[in-house]
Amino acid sequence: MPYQIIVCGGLAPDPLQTLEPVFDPARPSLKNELMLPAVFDPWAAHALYEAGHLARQHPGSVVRVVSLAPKAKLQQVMMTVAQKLPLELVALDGPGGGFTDAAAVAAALADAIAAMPDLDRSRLLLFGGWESATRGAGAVMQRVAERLGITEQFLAVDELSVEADGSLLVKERIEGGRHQISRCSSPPVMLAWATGNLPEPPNHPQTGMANMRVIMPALQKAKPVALEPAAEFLRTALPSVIRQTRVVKDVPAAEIAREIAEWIRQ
């Protein structure tokens, strides 16, 4: 059976950068935000490779990338993911980083997906990122879900496979490092990623330039998005640093284990 799958994706400042925050009560930032490298949000990555994997495994199956950033930045990243696998934009020209209310994005994402002409419902997977290396609100997914009716909603997922019937065995993250198991019956479903068990995809600049030639067109067609903000925000700073360095020699690997638990356990 092939599917639709729809992934979401915002971009993320590169993480080797020094990001310091800018207090502006109408729209905080980061200093020289336009400037800094962005990278495509790593739980999001998780996701697309997964989608590509299963694309794969299941011929005549889409992957469609939906993603809410500055144009501008959008193409210098998706000239990176392009090489990853075969896929699709839809663009949204809007702010990103976390400083942006997860309901205002994910009404956007929901629009862009509901307004897709060739939709069809009866084999859409939703994919995303449990969370995401800017807010981390862990929400978006799940309101994207809902505003497009679709009830079947799995977080933290690590493995999908599908079944010989066609149902869907989902395998998500809970406490203690153990999965819960679960099955559906069909599509449409939304899958929140965790970091699933694929590695990131090698370039293939053959598919980053087949994929450029639909993508630029598509980033040439960005519907611009103006998101309301919904919070109020007071103050912007770094989260304070804690490090506690302790030199030592000839001391047995199994000490300094638990050394290590005693000092996690306080």
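The structure presented is a predicted model; accordingly, all values stated were derived computationally and were not measured. For the two forms, the rigid core is made up of the largest set of C-alpha atoms that agree within 1.5 Å on superposition. Numbering follows the first chain given and starts at 1. First, how it differs from the form predicted in complex with its partner chain.
- Superposition of the core reveals a Cα shift of 2 Å or more for I256 between the two forms.
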Given for the second form:
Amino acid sequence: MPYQIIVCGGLAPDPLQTLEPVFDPARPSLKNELMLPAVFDPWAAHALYEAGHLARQHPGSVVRVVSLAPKAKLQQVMMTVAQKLPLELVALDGPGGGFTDAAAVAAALADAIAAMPDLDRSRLLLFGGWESATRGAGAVMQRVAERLGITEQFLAVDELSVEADGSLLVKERIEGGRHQISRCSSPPVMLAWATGNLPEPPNHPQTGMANMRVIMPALQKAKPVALEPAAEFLRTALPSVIRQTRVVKDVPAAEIAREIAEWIRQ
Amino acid sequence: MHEELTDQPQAQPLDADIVCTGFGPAVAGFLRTLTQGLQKPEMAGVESKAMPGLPPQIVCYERADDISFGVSGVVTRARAIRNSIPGLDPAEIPLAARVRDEQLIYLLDPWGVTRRPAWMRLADQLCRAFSGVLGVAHEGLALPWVPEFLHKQDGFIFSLGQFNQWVGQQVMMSGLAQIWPATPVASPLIEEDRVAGVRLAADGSEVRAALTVVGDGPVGAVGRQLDGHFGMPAGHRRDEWAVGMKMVIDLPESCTLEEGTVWHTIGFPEPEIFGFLYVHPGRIASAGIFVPSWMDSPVRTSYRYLQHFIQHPYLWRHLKGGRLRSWGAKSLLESGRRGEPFLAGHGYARIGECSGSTNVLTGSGVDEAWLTGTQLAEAVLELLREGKPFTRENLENTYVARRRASWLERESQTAERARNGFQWGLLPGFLGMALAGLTGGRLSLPRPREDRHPKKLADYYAGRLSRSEIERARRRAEAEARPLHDILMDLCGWPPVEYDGQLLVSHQDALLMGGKVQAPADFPDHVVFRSPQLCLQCEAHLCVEICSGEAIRISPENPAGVPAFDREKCVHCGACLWNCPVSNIEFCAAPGGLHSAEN
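Coords for the form predicted in complex with its partner chain, given the form predicted on its own:
To see the whole picture, the full complex is given below, headed by that same chain.
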């Protein structure tokens, strides 16, 4: 059965950057936020790789990415993401980062999905990250699903497989390193992915060039979205960091473990 | 586990009209000028030959993971940039500021450990003896004037990374050009005397285009392969380089330096090493050094020199208590116009640093690179408008002719022989530079027949360290997997670097804190030692000592053998390539490299 897989995913500053919050009377933000290198949110990226894999297993499936982010940054990030797997894009031009309200973001995403003219709910798999690298509210995907009337919701998903009868087998991460396994008879279903278990696909310039023929028009049509802040931020600050780094090579695992244990004892 | 995603489409040739390699200031200038020009009414009838009915298809492939990675703090007169962007307000670009206060500082040797020649030691003594008269303070002398040829008046301080991203966003939002990051170009497609496009490293895709714009910097794979195939114009060579290494520093609250401050320094940490300090908006400074190829030390790890540079009392009073924000290194092509390749041929044109545009006299290159990009864009617009093909003759009559008629050509000629003196020694070097600069290039020193190469260790340290001490240091470096340079500097009396965990951190911590390295798993190593036999015969191992990330090491188990390369530490500076005394290193196209927010 071909699926309509919709992946909700925003942008996050490249996790390798040093981020610094700044606070002005309007709202907090990151210093030079629009000039920081950005990536597709790593949590959503796992969902996207899983979506691409599932789509290839079920011919006729399509992967659509719905993304709320500053348009210029979204275009830049898409130049990399589009090289990884075939996808379509629904772009919403609005504020990104960690200082947006989960309910407002969810409403904008749900409205964009509901407005898709050819949406077939009987084949709809709604994917997203369980949390976000910008702010781990862990609430957006549930709210999107609720607004779309999708009651089958799975959080912290690590694995999805389609059974012979078309039912979906979902592994959700629970406490103690265990999985809760559920069977769901059919779409529509929402899956908020944890880490998944697929690697990041390598870049494939051919895929990218093909994707951009549909992504560029989508970006040009990006609908502006203004998110009203529902929360009042009182202050922002960098977390205090304590780091003792020593880079070693060729040290046996047992020696590293002994050293860590000794450090913990101290 | 799921199976790996391997069913990617087969690589088929892609067709474009213009393909660019590398996204630095030259290609940024090219694409901005080109995309703006294509939007003018007179270009309305121009359509793609690769995809008839559409506008010209313009793609740019950049090796790094984003278009904002560029390791350089830049101070520039920005004549070409301002000409392209009238009314440019630096406040639009993070870390950009107008140059306000520019000084040339002579740094004395505060610890008596540098390799100063006698005349420079005498100069230090005189400075100290007449400190009150001369205004020497904190072991530094602010010279009363900055030579006209060095001056950056009316210019800007930039972060190259931020500037690239700012321009890149404008280019992409035009919808007329695509910039693909994380997509290194492996090689040009050369068909007899014509360049027909490029081959991508990721999957071997051929991208065929009527025009290939090569702007992949001093160590770019495409530019080097073109040089190998077409050769260089008579008398032109690429043999002068430098490693530029830089820290971006959050200044402490106590710092009183104002934004727009520019210091050029000479004299420390070694007399051959130039330094700089620029103050950006927001209490941020760029501090760095240039370690040139004419410094004849066989061990010249730049990082420790950089640490000592920032601790010089003249700088440290402002920097102490600061925090390392970003760090990086790159190779600079110091050959300038002398290293200029054929600028255009059938189907291709060269712009930017790989086209020899760096002004070695003023030590600046970004504005010059930008200018070459805009000149090529104007030429391309002219050829597109007139429906002429991108032949050598047409590109020479449009692009090369514009370049030859511009201030870039005049200043390049002035600077062409400005560095000659350094091949004779330090004093002739400064004299030669001043001579060329002050006479507009009419007078300069001749160049020796033989280029200056690093000495052997024993010769370099003669009179300071005995052969047995050097040998013991070498064994210690191998046993402790430390750079030999570090140990030799200790033995010569350089004070140990007291790490504060904020600004003074180990080289490896600098990689983690400010120069985070991303090494994709699906590419082969890009630093390859061609012949193990040559490495076995090499005593110098300059590749190890110059490596900006300590990514190339001699293994303790195999001290005489082929060095080991760790790409998780490689910052893509390319210094190993030009320092290898036996030309045994292949530096291939690879993605990844340095991740730093504020380069």
